[in-house]
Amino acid sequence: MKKITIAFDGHSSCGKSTMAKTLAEKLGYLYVDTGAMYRAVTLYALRNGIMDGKSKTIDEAALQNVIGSIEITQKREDGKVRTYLNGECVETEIRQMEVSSCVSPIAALGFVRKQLVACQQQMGKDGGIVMDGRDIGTVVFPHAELKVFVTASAEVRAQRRLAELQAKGDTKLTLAEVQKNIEERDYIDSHREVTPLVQAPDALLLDNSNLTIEQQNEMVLEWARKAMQK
């Protein structure tokens, strides 16, 4: 079978990264978590005083001056994909609520998206790749052989996200706080001027509000096999 490009887009906390990663493993494809790349830029901005975590204000000039020197890589280690920022593994840090609450404003900046999209396109130029994010099927790989748009209700996503955070030891957040963060990110992602989150016309919709992990994984695997046979 030919190697194809598979694009996953969708709302935050709908499990698309885990789904895309599982599919890549089953197909023997390269997996790229583009959301983690934007999170890494956000962490850099927070650490270096370029963004204020409370007010969400960004020194755009300062970020634009350094964006080209920020090195973000992803490596598969012990069966897991980990994100590195300038050589440091930041997989744990980029998943914290501090970064989650600030990533959408960073991702809305045109010069940030331009830099990372170019990097993503280089990664997938030869096919055999599964990539997830917000604009993979519309901007990064508009000609991808398979596009999947993943969503779920905000309530369900908040419950899943809270359980994930609690499993990592974060017991301070409430369900209401997590849901508010998710709804805010949905709004920013869908209304930003540069490449807003939209479902590509030829993308297959997957609402996993009431699906088990096994059901959704089987569904996308079947879609992938059909796309590879065309």
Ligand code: DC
The other form holds:
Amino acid sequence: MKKITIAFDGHSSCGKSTMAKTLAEKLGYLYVDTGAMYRAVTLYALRNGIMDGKSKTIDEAALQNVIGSIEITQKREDGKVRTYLNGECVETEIRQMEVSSCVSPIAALGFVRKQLVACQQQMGKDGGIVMDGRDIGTVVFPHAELKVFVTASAEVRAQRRLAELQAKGDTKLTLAEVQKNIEERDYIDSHREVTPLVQAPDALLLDNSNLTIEQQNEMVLEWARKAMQK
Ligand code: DC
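Got the form predicted on its own; any chance of the form predicted together with this ligand too?
Below, the chain from earlier opens the complete complex, with every other chain and molecule after it.
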């Protein structure tokens, strides 16, 4: 069967990554989490004094100088996809709240996007890939055979995210704080000047507020099968 390119875009914390990863596994395709790549750049900037975590100011000239030399890779290990920054596994660090609250301004920088988009296009040049992010169906792979745009209400997303954080032992945050962070990220992601988050005209919309994980997995697998037969 034809090896196609599948683009997953949508809002934060709507279960997009889990769904995309499951689909990639079922199809035997490569899975790439592009949000993790923006998170890894953010972690690098925070660790190296290029971004101030409190004021969220960024030394853009310093970041521009090093962006080409930051190496970000993803490996599937024991069924999990882990992100590496210059050879170090940073999967835990990039999911922490400090990175989550600083990543949107980093992802709004044109030169950061240019660098990461080129890298993503290279990863997917042979097809057989499921890539998830915000601009995959619009910018990275505008000719993807299947584009899925995932969303859910902000409240449902906050509840899911909080449960995820609590499962990892991070119980300090309230539901209201998590929802605020999600709404802030939605706002910045949808209103930034450079490639804001928009649904591609030919993307299939999946609102999973009232769907079980199994139902949504079934739905996208069916869409993928149809796209492969075209
Ligand atoms: O999917 P995520 O929450 O891990 O993404 C982290 C941030 O990166 C989020 O603020 C949106 C941004 N992002 C982006 O601008 N473009 C992408 N392709 C992926 C993520």
